[in-house]
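Next comes just one chain, in structure tokens: the form predicted on its own.
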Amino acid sequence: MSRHGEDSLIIGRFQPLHKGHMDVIRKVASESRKTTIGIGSAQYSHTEQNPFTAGERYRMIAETLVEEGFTDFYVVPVEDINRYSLWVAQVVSICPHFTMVYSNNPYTRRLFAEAGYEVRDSPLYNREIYSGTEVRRRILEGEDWESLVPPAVARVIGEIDGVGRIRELVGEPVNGP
């Protein structure tokens, strides 16, 4: 892939990642240096909302980058610190150099953009099918998922029993759609 540009961060919490999150990778990847990828709100696991740890979502992300062939990309786990005025701050002291940001959350784009960063959307690519709250609503209704997700992301949840965390988060028998 070419890489040209500036040095670029995108946030997203990744819960699970999707094929419409890996359109906006290949694309920021593309016109990027360097990519970073943060997964916002790396504290939260195991709620309805936000079922995978950070460290599930790091193998998720990682494996699938590296599937895919990418070779120059950092992940990094971001957690939500609740003081907006430090946030930033603490994105940076973790984060190797980045000078442009990818975000559609309102807050993360414009805290950014009052810090003197060049903030951009994020892409969004069938958003109707390719997000989050589709594949665990898909997961949770006992329909095919699989298919919105990388191989890998599917493997992971599988290993983890992402399928029964979920369904158990929600009160819906494991066995059962």
Second form
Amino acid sequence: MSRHGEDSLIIGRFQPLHKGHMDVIRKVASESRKTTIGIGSAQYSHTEQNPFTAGERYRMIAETLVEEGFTDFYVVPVEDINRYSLWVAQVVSICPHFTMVYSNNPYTRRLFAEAGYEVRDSPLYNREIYSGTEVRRRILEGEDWESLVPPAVARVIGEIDGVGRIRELVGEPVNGP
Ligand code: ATP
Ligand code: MG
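What I would like now is the form predicted in complex with ligand ATP, since the data block earlier showed the form predicted on its own; can you produce it?
Below is the whole assembly, all chains and molecules, this chain first.
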């Protein structure tokens, strides 16, 4: 689904990828030459807010995009460096070339704008139900979460027993293993 236009970056934690993200990705990809999906906070996993590893999130994103017929995309895990002034350089140093950044996160927007990138926000698609927080809450509470995510995401979560992981780890103190 290649188009003329900018090379774009969409960055998020994707814990997990849901249909709200896909609404943005579809729109951005249709307007972009290449679309890079940056997996933020890549080093975290096995916590309440960040249950899935970078590799698991990579699979969720890449398998969904392939199943939806996208070809012109990259997926790049990006670790936090906990130093905002250097974060844009960190992202640029490991991602393919991009000129346009799509995010609703105020820090991301500000930092990339200060570095001279064009930053666009993505309209929120039914945010009450399409959020990572809501997907994780439903998994925990045993409610229907599968309808909020693309089929490949539900499949990967099933394969890795993501439901069991979230239920077991929520409420546990965040200690080193
Ligand atoms: P969490 O609740 O865990 O923070 P999230 O749904 O906010 O998850 P993130 O990975 O934090 O997802 O966000 C990545 C990007 O996706 C952000 O720019 C965010 O604004 C955007 N986004 C999240 N939900 C939607 C949605 N429903 N529609 C459009 N964009 C969304
Ligand atoms: Mg968020």
